[in-house]
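In the block that follows, a single chain appears as structure tokens, in the form predicted alone.
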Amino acid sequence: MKQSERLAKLPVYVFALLDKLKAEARAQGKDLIDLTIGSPSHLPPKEAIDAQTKALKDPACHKYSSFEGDPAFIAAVIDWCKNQYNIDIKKDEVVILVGSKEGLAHFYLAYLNPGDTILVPMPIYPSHFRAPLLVGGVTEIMPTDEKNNFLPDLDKIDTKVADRAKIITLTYPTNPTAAVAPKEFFAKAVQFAKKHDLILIHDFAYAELYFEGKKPVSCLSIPGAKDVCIEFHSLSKTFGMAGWRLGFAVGNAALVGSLKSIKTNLDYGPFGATVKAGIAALKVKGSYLKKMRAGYQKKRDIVVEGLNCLGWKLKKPQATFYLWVPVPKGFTSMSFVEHLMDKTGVVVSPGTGFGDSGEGFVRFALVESDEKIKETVSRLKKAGIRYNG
């Protein structure tokens, strides 16, 4: 049985290899601390859990979801966007998603024809370069590194490449580097998109996971951004609802409408009870988000300070629950992952999983308990793991 060409063209998925290595290690009785998957450790708000529990008894929630989405959820999204990011969204500028990853993949399907070019910064979350490949798109890489704060230099993009491109994708705060983009960068990106007639995608999954009060910027807060931009939001990271599969996209009405058109042919939308829970989550008041941020900031501080005692010179990231860590001399990304797992039982992600430019780095996802996070540092110290760069 021969696979489709689109599937066969995908590069090797290093996380599949990593899963195999973890399974083999566990079969041998290895006690692993798994810091590979960015699955939040904080629980959803009680209000969301209670809303879902109550909704399970509502017969209407067990029917097909409306293509247009629950009006109450749309209203909650509009209020959320205004209150959190001071952006004005209308009803026809919202689409509910079965998680933002699903929405992004369907959006590429709505706009990319075989051979169309998409501009993608790298390193970046794999879906942003793998999903376009699945629909026949051509990815043009915008390299980023620590010297430019992992922001692509838009001035260095070849004009011919920019003019033939159809989409530019951005995502700040970024998985895996934890980079944050200032408002000035988004303003420049909006003008760049307009100049070259590009659709601007902004994946804003980590919008609320920030530290020291340094709130990330919504691309849609830039005047005129809505002319070209669609922004993807997820309840997974903000409210610890990763397994619930719920998100939304907001922005240009035509872009949102095209995504809705694709979705009407491919799915029905999230489970109705989950939507009710999402409404409750978006309306949560009080200290929930502050407590969530404080928890990850504590984990961040433990690991950054611990690694710096072992020779690294890491800066504390302003957002996300990731650390982008250079590997010691003599190792590749994957060989260091294997060495670390063998010597300590700590498992991290190889940088190459986020694109070729991720070579030389690994990603720590700080999503285990405080005890496990402390033990991570302790195991590295006991094993004599040090940075020699």
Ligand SMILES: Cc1ncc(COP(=O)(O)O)c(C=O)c1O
Second form
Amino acid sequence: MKQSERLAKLPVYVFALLDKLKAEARAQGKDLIDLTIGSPSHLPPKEAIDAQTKALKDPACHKYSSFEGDPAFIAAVIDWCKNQYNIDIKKDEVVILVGSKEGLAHFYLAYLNPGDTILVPMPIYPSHFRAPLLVGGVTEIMPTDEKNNFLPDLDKIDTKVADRAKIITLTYPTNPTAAVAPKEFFAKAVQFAKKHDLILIHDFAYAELYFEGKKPVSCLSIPGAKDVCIEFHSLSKTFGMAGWRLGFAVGNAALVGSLKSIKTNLDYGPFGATVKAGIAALKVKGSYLKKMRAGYQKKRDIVVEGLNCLGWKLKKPQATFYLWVPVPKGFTSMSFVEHLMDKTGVVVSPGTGFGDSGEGFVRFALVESDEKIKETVSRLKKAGIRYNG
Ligand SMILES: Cc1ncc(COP(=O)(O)O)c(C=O)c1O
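I've shown you the form predicted alone. Could you give me the structure of the form predicted in complex with this ligand?
Up next: the whole complex, starting with the chain shown before.
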């Protein structure tokens, strides 16, 4: 049976290869510490679990959800956006999602025709360059690296390419590099999007995962951003609810409306009881979030300080639970992943999974218990792993 061209043409998914390697190692009895997938280690707030449990007994929650979304969830999103990011959102500027990945992937169906160009920074969360390909889009890569703080140089983008493009995607704090963007960058990006008649997608999945009080900026906090921008939020990372599948997008009403229209053809929205849990989560007090951040900051410090004792010169990231780590000389991303797994049982993601420019790097996702995080460092030490770059 011949697959559709859109599926057959997708490049190899590095993480599927990694899954195979992990399964083989486990079958051989290897004790793995899995730092590959960014699935949070913190638990959802008690309020969310209690709300879900209660809602399970409510017959209404077992019916199809409404396309417009639970009004109480929409109201909770509006309050959350005001309290957390000081942005004013109206009811018709919110769409509820089955996780932000779902919304991001389906958004392209509403705006990209085959052959249309989308500007995407790299390295980046793979969905941002793979999902546009599924609808026949053409990705124009905006390179980023440590020298430019992983911010694309918008002035260097060929005017013809920018004029031809329909969408520009940004995501700060960034998976996999943990980069953050200052407000001035977003202001410039909004101006750029307006000048070239682009839709600006901002993926804000790691909005709440920041350290030392350096709060990331919502793109929608830039005056006039709502003319061009749709911003995707996720309850997965903020509230440790990755498996629950709940997110939302806010911003330009026409963009939000188009995504809603697409979704009416594809799903009925998240499970009603999950939505009730989301409402409860969005109302939790700041102490939950403070504790969550402190937990990842501790893990970050253990691994950064540990790797730096082994020859690396890593800076402590200001956000996310990722570390973007150069591989020692003589290795590729993938060969270092295999070497590390073989010698220590620690599994990390090859940088190439986040685009070609990820070659030479691996990503550590610090989403294991503190004990395992400490053990990661001691296993590397014991195995004589060192950075020689
Ligand atoms: C940058 C980024 N955006 C979106 C997602 C997907 O999040 P969700 O669970 O809301 O679909 C992820 C998941 O790792 C991510 O890293």
